[in-house]
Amino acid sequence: MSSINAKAQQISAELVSNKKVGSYHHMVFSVGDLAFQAKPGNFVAIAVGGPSSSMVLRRAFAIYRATESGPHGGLLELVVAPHGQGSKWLTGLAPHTSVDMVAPLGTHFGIPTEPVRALLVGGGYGSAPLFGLAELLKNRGCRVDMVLGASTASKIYAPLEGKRSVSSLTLTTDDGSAGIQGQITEVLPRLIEENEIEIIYSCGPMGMLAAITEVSKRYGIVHQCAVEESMACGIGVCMTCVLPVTGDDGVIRMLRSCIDGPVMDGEQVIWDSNRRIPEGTFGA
């Protein structure tokens, strides 16, 4: 295991509450003193299915939030969408059940030094992270700006928990039944100009991300986005997360999302590459 995942332990995390939200299931896993060194950003892999399925590889979900103290100790929370069979599986149990957990994993958001206007801006259910950036990022005296976008109202995830932790908050939505109709890139500018936003951080779809690097290039800003590919094992193993990546030397390699990421300079990434190896790309 790489230096980014040497805090790394696997454990026996016990589901303290699993709460419906909307479209998604909140839940809280009581993992002890691993709370203290989850960062937003980082994700967990848990073994789904139990003993004896058939769904060997584990699945992956990014923290929502990490509590360091508490009745239960420490804790990591999860925002899960219950879509194939290992996350329906997960959603599906009961508190007091314990599943094989390994955390925190990959990369994490960069906090500035300093004071800055930051604009968070999520898709989804994988808007998740972002609510912990957010109170971090308040808590070293940054503006932070909120953008959740969804295709429909019930998809936005804790709208109302957003527009407590941020200076302002707006929804999109595609079929606009909450707040603007339209893609979420389409209130970027303007939010940018009125904020005098100097980073922006996301999280969600790929095409999201990409279409938001468009956005923070015409601005001249820096965006730090947490890509969203198939992690099998979450520890750089299988290989099945790999994109390509124009690295600070100007080469292109193509790198795990779940050791090198999932943390990246939206710049850097090669959004259109279409799964395959680009041309002059290091090792092809």
The other form holds:
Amino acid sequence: MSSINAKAQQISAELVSNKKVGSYHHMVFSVGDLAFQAKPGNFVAIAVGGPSSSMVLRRAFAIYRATESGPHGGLLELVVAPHGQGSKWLTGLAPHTSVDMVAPLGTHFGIPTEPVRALLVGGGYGSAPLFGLAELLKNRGCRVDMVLGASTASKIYAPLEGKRSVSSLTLTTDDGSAGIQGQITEVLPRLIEENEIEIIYSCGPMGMLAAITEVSKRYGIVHQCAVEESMACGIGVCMTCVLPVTGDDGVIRMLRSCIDGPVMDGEQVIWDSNRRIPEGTFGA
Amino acid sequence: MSSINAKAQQISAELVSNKKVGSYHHMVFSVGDLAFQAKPGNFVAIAVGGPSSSMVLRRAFAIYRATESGPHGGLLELVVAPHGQGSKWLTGLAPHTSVDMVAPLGTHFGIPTEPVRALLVGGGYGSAPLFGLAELLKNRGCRVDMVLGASTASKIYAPLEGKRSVSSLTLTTDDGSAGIQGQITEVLPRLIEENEIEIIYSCGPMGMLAAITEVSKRYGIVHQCAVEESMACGIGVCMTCVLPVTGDDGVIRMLRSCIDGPVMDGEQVIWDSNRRIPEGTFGA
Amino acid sequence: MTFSFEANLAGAQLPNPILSASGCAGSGKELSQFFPLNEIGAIVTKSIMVKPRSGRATPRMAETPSGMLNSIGLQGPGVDYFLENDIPWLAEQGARTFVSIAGETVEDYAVLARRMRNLPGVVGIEVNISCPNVENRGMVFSCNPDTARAAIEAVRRNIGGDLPIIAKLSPDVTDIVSIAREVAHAGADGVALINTLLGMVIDTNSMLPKLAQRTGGLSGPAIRPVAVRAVYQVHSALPHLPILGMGGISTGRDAFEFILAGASAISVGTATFGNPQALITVRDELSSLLIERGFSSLQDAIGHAHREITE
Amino acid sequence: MTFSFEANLAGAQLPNPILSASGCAGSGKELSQFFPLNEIGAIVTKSIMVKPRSGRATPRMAETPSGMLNSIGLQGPGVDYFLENDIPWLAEQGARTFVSIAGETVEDYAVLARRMRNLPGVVGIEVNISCPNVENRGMVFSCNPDTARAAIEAVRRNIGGDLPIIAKLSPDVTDIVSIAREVAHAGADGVALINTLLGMVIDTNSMLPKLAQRTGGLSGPAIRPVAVRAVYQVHSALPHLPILGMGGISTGRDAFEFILAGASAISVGTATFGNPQALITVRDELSSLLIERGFSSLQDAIGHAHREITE
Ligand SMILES: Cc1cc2nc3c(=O)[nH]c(=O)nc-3n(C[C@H](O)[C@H](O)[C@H](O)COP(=O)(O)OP(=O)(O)OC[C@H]3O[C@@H](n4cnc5c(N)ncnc54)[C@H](O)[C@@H]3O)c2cc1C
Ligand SMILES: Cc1cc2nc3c(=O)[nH]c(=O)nc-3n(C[C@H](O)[C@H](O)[C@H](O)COP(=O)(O)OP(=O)(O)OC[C@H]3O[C@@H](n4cnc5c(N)ncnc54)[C@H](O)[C@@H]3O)c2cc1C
Ligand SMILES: Cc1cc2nc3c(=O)[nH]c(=O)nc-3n(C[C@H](O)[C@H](O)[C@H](O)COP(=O)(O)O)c2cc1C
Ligand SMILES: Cc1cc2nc3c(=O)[nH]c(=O)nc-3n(C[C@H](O)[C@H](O)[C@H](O)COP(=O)(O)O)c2cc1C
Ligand code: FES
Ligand code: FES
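Can you return the structure of this protein in the form predicted together with the partner chain rather than the form predicted on its own?
Time for the whole complex; same chain goes first.
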């Protein structure tokens, strides 16, 4: 057997609770022992639309939290934005419905062996995987600062219990309805300097990740980001979810964001490669 | 405007109740004033599968009963067999869900101007439209006998309240689990003779309707049957639901069972025309 | 802002670009209970033939994933009945009519074209050449450049006047652009893209083809990507050739896709079976969408997906 | 009753007729977590090319009604890497492998065929000729009888031994039977039907083609009726030519349709994206269905829908 998807299982997961929080749905699934396998940054892939669905592809969602036991056994929690027909179907489900889920998938955030000063940056529902990460980092003795941004207040997902592990939380919104008015990247330099940040972890829209990479490069700090490319399979068999990444050998390769990601080194990703293959890419 | 589909409306109908009865589901929809328009033999066409359904065509169901007023306004009742993916979706709906319904559609059973002695013959869920018909005939002073058949007892739909208008009810099942063991047509001669039947009304599988036509011809009695052809549109625009029917002028034409039916004169239908166009058909 | 939804389909002026699809709106009468027929751009009639036709044996249809197969076989009462009954009735409704004509021989097309002169309410002719040619081993006219051309030339020579002629093409060809080019040279004022794809369903109970005639035409949302591709390719190669786009349109968004790809107007077929008011829904959604996207007229949006991307 | 599920695909003996579809099972490694690869008839590799290839720019996919478009552009590390890494690993798993090869020139096919000799676990070659020919204006090899023949002849001449060669055809042609006949004459032991249909989706937000390369290949249940028709037509015209059927298979019922139409074995592609265990589901459902319908072997069911109807 190979090491790809080594922990992934296809299960029937029962929806335990489904609550609207701002613009999102916080959804909790009972998944049994599979919850033990999930690490911050991993994602799940869910079949949508029911038995006679016209949607043939799964939908990917970052794991917000994994709870290993409780009255329902292991739980996986997701934060879902009702966006198109698949996510709307999902957020419309009533508790006790079961969904077909493949999890956990993809790479996870790397945890430093030594305590470091980390800044976690989340855009929109991109905050989801950061809370579990914050907890983990905190438990390893890291200082964790967090900044979350969105277009408007209702699109910032920052539940109380999630914030426990965070030393500071900064919010930004495009319309100023919560926190500082402006883009998330505008506050990064100050936060990096004030908190003497050594590593950035991020998750959010691709444009935001690209912008963060600019900043992290400028400060010469490591930037691990969870990317979000359209995925047809989520398990590495279709090659639709690729993006160009410079390897340690200096060669640019089209890597699959579902198995070589979603967590990648921001500095190695060639951003702005939409609709073109970067020059010098292997096989171009 | 034309007279075709003259009473049909496309409405959102709320499911008021959905109860399993034997092998079927008795489903009640709130339809407002549209219930006034429905006559025994008419059918409804319902969109199935929800917003992202892969099923592009409506499903047709005979109207079991139309109640013109009540706490929910006008009601239409259907008897639905969970058969394939569309009917299974429908019978799986929870009360208070709404469906997209076009109704009432098609021709209805003709009611004699004078009281007559009528035999109503139903196969499986084909009994559905016969109870409303029985009531109407009874109110017009007709004597109504009824015979219902199915493969097994659970597939005979004959609710208590439906039987009120019927002078006699005979049951047949292939497996003998209820009533007389055998095919429905085996008991027809006796019932016709004993009750001096002047008209047969029927609804059920095409093979049964063909067999009844043989009997009605032999006795020289009128036979009005509700046919069931695969329908893509239900409103006369697609020409998929045709069957060959001999007109009063002696010419065989491919008529649409959705608007020239479902109620047709059994003697005029050319049965056994599956996979061939009868010789002499207009335009053949 | 004023917004103009007016369509010009190869010379036919229509208040909006939403047409029914041939064979999917009956004679018009069946739909008139659900909306006034003059509310849409035009009614496209089912394909009219010279003589009455029983069509094919049943079963004639099968539902497929996001689509359906049909093998109606052009059932209809023939051109005489049509001209006497359907045309005057449609004119009475104030409907604009595109008459779809279909032949089994080149001569049939010529005969039908002559009958199309000076009809009330008729604004154009759709020439269905996606049907079998009895003189050429039943090969579909539009699957061969020569027979496609011959059929369209026959119509052009016989139609007289300035009624626009739209040639309706089958997608079951190696190179649809070359067929479009051929019919344009032969005198078509525009093309209708696409007719159904040839398909088959096998009934796994009877273990026989589900349709009596074995194969049938695949339509509905399933084929939309093939249709959009055909429209885009033909518009790209022949930017001045007007296109009536169709294939799986059931929402305004779908219609918008065809307009962006290069269609001047669109037809709604199979969607009407699922929703008798689909034509009106598509019309209203499309106009909202165009306005939302900042277009001041339908014309500005036609072929917009072909623009140079300058970022 | 004993039931034999064994398949013979153009000479390749397989324990069951369920194969993955090229490009839809990665290198095999990705799926091996979900089931042992030797549980299915054979793994069909993604199409291997002579040199490494980056594939096309993203976006590379769009979901469509009951289907999807893709434009991967044959991304892969090239034949050297493949032979060194993937082949030995697959052999280790006990998997039976059909290697899919693809070229940009006739010479590419010849080169690749020579590399296919004596590989462990390899039971056949699928020649993907549904790709663009750089020597002929990018025209797809299998869209033209001459180039289709040339590619297959190049493989036949160079392969040596008795490894079965299956030619994989594009459905985007006027007459698929004539292409099948051509490749059979050129030395193909069988045909794989069908590759994807050319399609396009336009993103109505950006108002541009959704895929970076504009067009892509349509797959999934949406195309199943087209695929079944192709299999039925080819089996009808060339009853002795083995067929590997595919296009929208996601259940045993779907697979059964292809077997009844004349396929000797089937491939499952897009369904794996929605269900990593689709291959196993299809396998189990198909064998149950065959037994239920009273067949004592897979062989008896092949082409059964062509039987004379005697009622
Ligand atoms: C690794 C990963 C993690 C994700 N985590 C979350 C999460 O935690 N919460 C959340 O709400 N969403 C998340 N998404 C995005 C989520 O998968 C999409 O919102 C969802 O697929 C939209 O599907 P739809 O059917 O509602 O939209 P549609 O527009 O109908 O989808 C059509 C197609 O486009 C794809 N697509 C559409 N939007 C996106 C998107 N933003 N990213 C990737 N593919 C997209 C869909 O997968 C589908 O194939 C994640 C995506 C990825 C790849
Ligand atoms: C006029 C009329 C009245 C009907 N009345 C009733 C009724 O009162 N109760 C009831 O349970 N059913 C009734 N039916 C049959 C009902 O429409 C089918 O059971 C239903 O369409 C099956 O759909 P499905 O999606 O479950 O099956 P599927 O097999 O998935 O359907 C596939 C396609 O075949 C068609 N089809 C399948 N079975 C039938 C059938 N028996 N008759 C016609 N088309 C079929 C479907 O409409 C659909 O287009 C009636 C049909 C007609 C035409
Ligand atoms: C039941 C049915 C009947 C049709 N009859 C005709 C016809 O008579 N003439 C014609 O040119 N096209 C005919 N078509 C094709 C449609 O006009 C249209 O080109 C095709 O169905 C694709 O559009 P749609 O997906 O919106 O249905 C028919 C289609 C269907 C489904
Ligand atoms: C993402 C993707 C990649 C594919 N790559 C290849 C390929 O490399 N070679 C090939 O011959 N076919 C390729 N195909 C076509 C499939 O093998 C198959 O012929 C087609 O998708 C129809 O089957 P399906 O509907 O089961 O997917 C690819 C299909 C998809 C969806
Ligand atoms: S989503 Fe299929 S390879 Fe990544
Ligand atoms: S179902 Fe369409 S005409 Fe009768």
